[in-house]
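Shown here is one chain on its own, the form predicted alone, set out as structure tokens.
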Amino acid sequence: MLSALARPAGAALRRSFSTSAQNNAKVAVLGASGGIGQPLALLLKNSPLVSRLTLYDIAHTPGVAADLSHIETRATVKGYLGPEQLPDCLKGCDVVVIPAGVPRKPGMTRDDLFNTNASIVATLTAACAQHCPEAMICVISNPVNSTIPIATEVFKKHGAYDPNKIFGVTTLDIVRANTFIAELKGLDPARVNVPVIGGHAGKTIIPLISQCTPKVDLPQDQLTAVTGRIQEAGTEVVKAKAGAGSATLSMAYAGARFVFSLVDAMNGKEGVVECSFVKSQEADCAYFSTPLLLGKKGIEKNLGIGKISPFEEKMIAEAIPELKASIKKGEEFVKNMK
């Protein structure tokens, strides 16, 4: 059943450009002037699913908003600058996407970003809990394995926590897995779907190639190689950009895909499935990414891990200690906040 449901892929993104889909989603992008924020805002502005787009950052947002506002699509665009304007940016929002933070540079792990990005995510999610407590919160800022526990604890502190509405956006891992498997097997990437579970860093990224649709058979050496490439694909981009940033364009695409799937589900579309790093009881840690059936109020049902191979079982066992440590780090950060 999962394979039949779990084909949102490029379809959600392509559908978002059709004029038949009508909705009035009010979406905010926090960190809208950055490397991910600008192309993400462009994709959201281009969608008839979005009626209002509010953009927040600590620099350049009036210019980014003015530029986007000239595009001949229905979404109104407004830019907000600095902490004092953040409440107005968030009021009335249905979905908030958070790509804010510093990008990785060569030699850095996602954990190296922790100190800077943890504070940013804590501040922004606190504002969300106060000014749009009912909104769906989609966190892109790395390290996602720690920033989602931060978002959760912050929402709890403000008495606004709903576990069905806080998402760690891991969609880029699925997008990459679909692309790499399609390249390897000579398939159309738009028709490939590989669920990716676990977390969103290194060996915590667990592509379930045994569950790929259409079914693919890979010898063990190829399976090991492509799995490693999916896990280290972010580093591949960081190295290729040679100090000029990390994955921004592909991440913007993946973020938009997730938002469009979420809005489709909120709008009543049935059978919308995306993987995301969320509060979970599906594995031996408090948060875990698995395929989720999305609905009007966020997560409708966690579809779980499903049947997996011994190779994938071993990857999960190896990922759990690292996931637990990252989760604890996020929770401790909020506990120690002044």
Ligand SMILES: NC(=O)c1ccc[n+]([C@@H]2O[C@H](COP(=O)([O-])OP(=O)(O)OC[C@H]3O[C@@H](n4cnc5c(N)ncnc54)[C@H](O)[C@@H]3O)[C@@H](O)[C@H]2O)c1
Contents of the next structure:
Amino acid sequence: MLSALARPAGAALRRSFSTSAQNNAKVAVLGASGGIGQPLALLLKNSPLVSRLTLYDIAHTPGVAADLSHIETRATVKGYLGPEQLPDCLKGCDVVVIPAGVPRKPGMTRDDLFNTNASIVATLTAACAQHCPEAMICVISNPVNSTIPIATEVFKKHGAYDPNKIFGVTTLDIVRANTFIAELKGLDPARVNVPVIGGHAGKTIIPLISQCTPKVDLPQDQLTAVTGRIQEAGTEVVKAKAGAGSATLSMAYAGARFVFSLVDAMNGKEGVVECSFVKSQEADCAYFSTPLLLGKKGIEKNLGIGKISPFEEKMIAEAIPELKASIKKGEEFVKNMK
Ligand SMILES: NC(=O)c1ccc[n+]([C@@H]2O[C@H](COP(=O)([O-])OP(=O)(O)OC[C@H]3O[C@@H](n4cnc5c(N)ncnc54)[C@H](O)[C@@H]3O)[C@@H](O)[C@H]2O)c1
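With the form predicted alone done, generate the form predicted in complex with this ligand in the same format.
What follows is the whole complex; the chain from before opens it.
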């Protein structure tokens, strides 16, 4: 499972068994007892890249940590419960992953989560800015199109902002695109790579199927249908779970893939590329997801949108107004905070 999980970082993972000195990532999961948090923590505990796993939530972390701590891998595991224990959870962390907050129920958009999740993300990122200002911050909590501007403004308020270290985790969109295109074309999904740019909500999710490797040809009706399926894949899961939440297992996989790529790059592996929703100058809005070359200090280079089709150009133009509105909503939220 390990090599499949860490696909983009597979070689480095295998190497990691012999170069243990570099594989000392200290990773915190905030919201660790939830539907995403628990399987994500399991995947992180299972990785030789991680030496310390600290788990924070407002409920159940002592149990989750005790359970995981019996697994015969190197990473130490400790649970932290409630706001007074949050600073200790964060001190010394290299990477913080945040899946804390409420998920969607059928009929809800990601933006419907704003009222609850905005303050959760603001509080947690404020603690990160104070207690691990150098760490990479990976936000999973929705609406990502607003929670990344929130995280940014909070870090700015604390004078700890580094645009290269704050990531909106959109990896699940890439994972889904790879899977659906592989299904359509009878390919091995592990060998398919579809960049997905824009944001992480409905029409702002823009798969660049014209840039897929290996190259795939789809008639326009199939292209439109699979693009729509990728954009609404989260809703597909919300509907199937019928009130019991949104994607958790596939999200845990995607979150772990992103963290492993980041840690590999921090360890000096070259050529590690992931898409993520970040502060950007690549489109006509302040934040945008594009492929990023990752390095020791986070984003090394934004690889930009690249050559795209007229169909994809139109999708970008249609996404910008929604992205701008979601970004503004996040920024205003922090401005109005006491
Ligand atoms: N980025 C993506 O692609 C993606 C995909 C799926 C879900 N999500 C989002 O991830 C989030 C979590 O989803 P889930 O299914 O794990 O939800 P969940 O309800 O199962 O778990 C959320 C966890 O957060 C904890 N929590 C709540 N407030 C907290 C606080 N102030 N501090 C610390 N922990 C707190 C809860 O106790 C719970 O354990 C949701 O916002 C969801 O929309 C994002």
